[in-house]
Amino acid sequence: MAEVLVYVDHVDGAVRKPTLELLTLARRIGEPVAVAVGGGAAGTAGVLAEHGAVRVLTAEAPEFADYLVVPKVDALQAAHDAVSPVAVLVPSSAEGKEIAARLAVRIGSGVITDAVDLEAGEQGPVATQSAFAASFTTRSRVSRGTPVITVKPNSAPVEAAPAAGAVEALAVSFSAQATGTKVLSRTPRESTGRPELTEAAIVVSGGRGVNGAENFAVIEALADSLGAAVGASRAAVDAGWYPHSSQVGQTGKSVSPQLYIASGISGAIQHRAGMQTSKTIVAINKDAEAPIFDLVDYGVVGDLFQVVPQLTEEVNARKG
């Protein structure tokens, strides 16, 4: 069976939760083949086996650590004429798509990004994509070369499927515009305790309804109930009530859950851009005319400060 590349997202040998989607869709156009580079790469395997990895390719040098994305491609590049894929695969993270974008050109392929699904066709593989903020889905395919796509987070379940995950060493040779941007410092990101927003298997939002940044507490509590991320809208970052780092939209992060619960969000496109393709969507507003009930799932016309509290408190209890 042809084999597909699928790079491999971890930290220190940590495998992230988007790479073992990539594999559940790798399993249904050919035989997975990961790629794992950086420190801690051999300890990848495991997991990688345990999810349909047949073949598990490594490399570490400290180019992957001192220096920004082109030593990834370098590495993908190798192991793609190597291996003669009829795909590569890469989760569809801000560096993802930039490794992607930069493979592509290297091969003379076309690249897909943002995929949500991802099946064999007659003529290779096809992609479907939401496109205009999530107004169209449309299917695609790549007619010149390898095919490259990108995959959003959530958008196939992580499922078990043993494989014999050989790990086989990757000759890496750098090109010259490997050492090109040099990483000087690194600071570590405060933990929250709370999943990653564009993992997230549920997030909670909260926009300009919450009325302040101290009032995000609430929004704050259902997350934590549930065991999900917190988000927020536009509105909500730009007047200063939470970091952009949580915004969810067009001019910030795409999120694609299970559940999304939107809390004092009107719905304007610009936030829905982000999150419409949630597998279900919760809305608490208390206009009743608010663009949000246009595409949600299920409604609740009422004051968040009300409504939220005791959503919480029953989470809670149930869980108890």
Ligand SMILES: Cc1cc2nc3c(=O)[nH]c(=O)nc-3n(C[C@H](O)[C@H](O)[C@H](O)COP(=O)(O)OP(=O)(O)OC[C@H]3O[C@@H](n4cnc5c(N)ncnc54)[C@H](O)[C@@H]3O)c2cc1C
Given for the second form:
Amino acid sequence: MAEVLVYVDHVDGAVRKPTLELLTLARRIGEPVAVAVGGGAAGTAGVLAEHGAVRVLTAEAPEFADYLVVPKVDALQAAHDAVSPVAVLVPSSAEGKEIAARLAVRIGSGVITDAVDLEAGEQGPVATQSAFAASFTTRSRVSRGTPVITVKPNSAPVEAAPAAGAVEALAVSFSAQATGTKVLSRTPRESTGRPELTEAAIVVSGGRGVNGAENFAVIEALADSLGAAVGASRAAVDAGWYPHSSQVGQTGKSVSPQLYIASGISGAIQHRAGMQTSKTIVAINKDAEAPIFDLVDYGVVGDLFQVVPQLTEEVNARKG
Ligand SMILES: Cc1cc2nc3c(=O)[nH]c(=O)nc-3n(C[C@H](O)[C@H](O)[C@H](O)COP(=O)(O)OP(=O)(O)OC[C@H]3O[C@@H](n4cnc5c(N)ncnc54)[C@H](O)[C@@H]3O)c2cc1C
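Got the form predicted alone; any chance of the form predicted in complex with the ligand too?
Okay, now the whole complex, with that chain kicking things off.
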């Protein structure tokens, strides 16, 4: 059976959820072969095997941490050349998209970014994308070379599918460009204890209606009751109520969770662009005419300061 390369996003051997989702999609088009590089790469094999990787190609070298993305592209290209896969799947993070684009240029292939679904097709894998602020859904396939496809988080379920997961060392020779940009230092972001916004299964967002930085505690309490990440509209971010890194939308992060709860957000096209592919959308807004209600699955017309705390209380009560 044809093999599909899956680029593994991991932190010191801990595999991030979007990679496991890629394995689910990869199994639709062939046998997944995972490529894990950097410190702890070998430690990823167990969980990758549990989720369908028939082989795990690993490479550990200081270059992966000491320089920007080119060493990773070198490794993925080495894997591509060794395996001759039917497709290369990469998580749709900023880094993933850079790796995918560079690889596609090198191997003379087409690249599809931000796919939200993937299926086998007679002439190669067919990717679904959501375009123009999710006004259109497109289905496309790469017509030249090995398709390189980046897939948004939360586009597929994580499924157990035990496979051999045989670990093999991947020989990588680094290109001249690999050591061009050295990382001099790293400052880890202070953890909120909440899931990463772009990967979270549930996102609770607040907008101008939250009316102040201190009031975001109401949004955070609901998020914490659900184990969710916190997002914000640009209006809330620009007002200094929440960090820019939490902005959802055209000029912020793009999220595609199972559940998106928008509180005090009007639903401007630029906000929708970053959340419209969420599976279930709930909005709480005191204005029944707010445009956000045009795209919701469930809408509550009401004051968020009354509705959100009640919702939090109810969620907590049901958990107890
Ligand atoms: C080039 C460009 C890029 C942009 N990029 C982004 C982006 O990435 N992300 C983004 O979000 N925006 C972006 N914007 C801004 C966007 O156009 C809107 O201005 C912004 O999304 C509005 O944020 P908001 O919905 O929080 O505020 P508003 O539009 O002011 O809406 C606030 C809502 O809160 C409701 N409300 C008020 N009080 C309460 C209450 N107590 N209870 C319940 N509801 C209440 C109101 O009825 C209203 O609907 C961009 C704009 C431009 C021009």
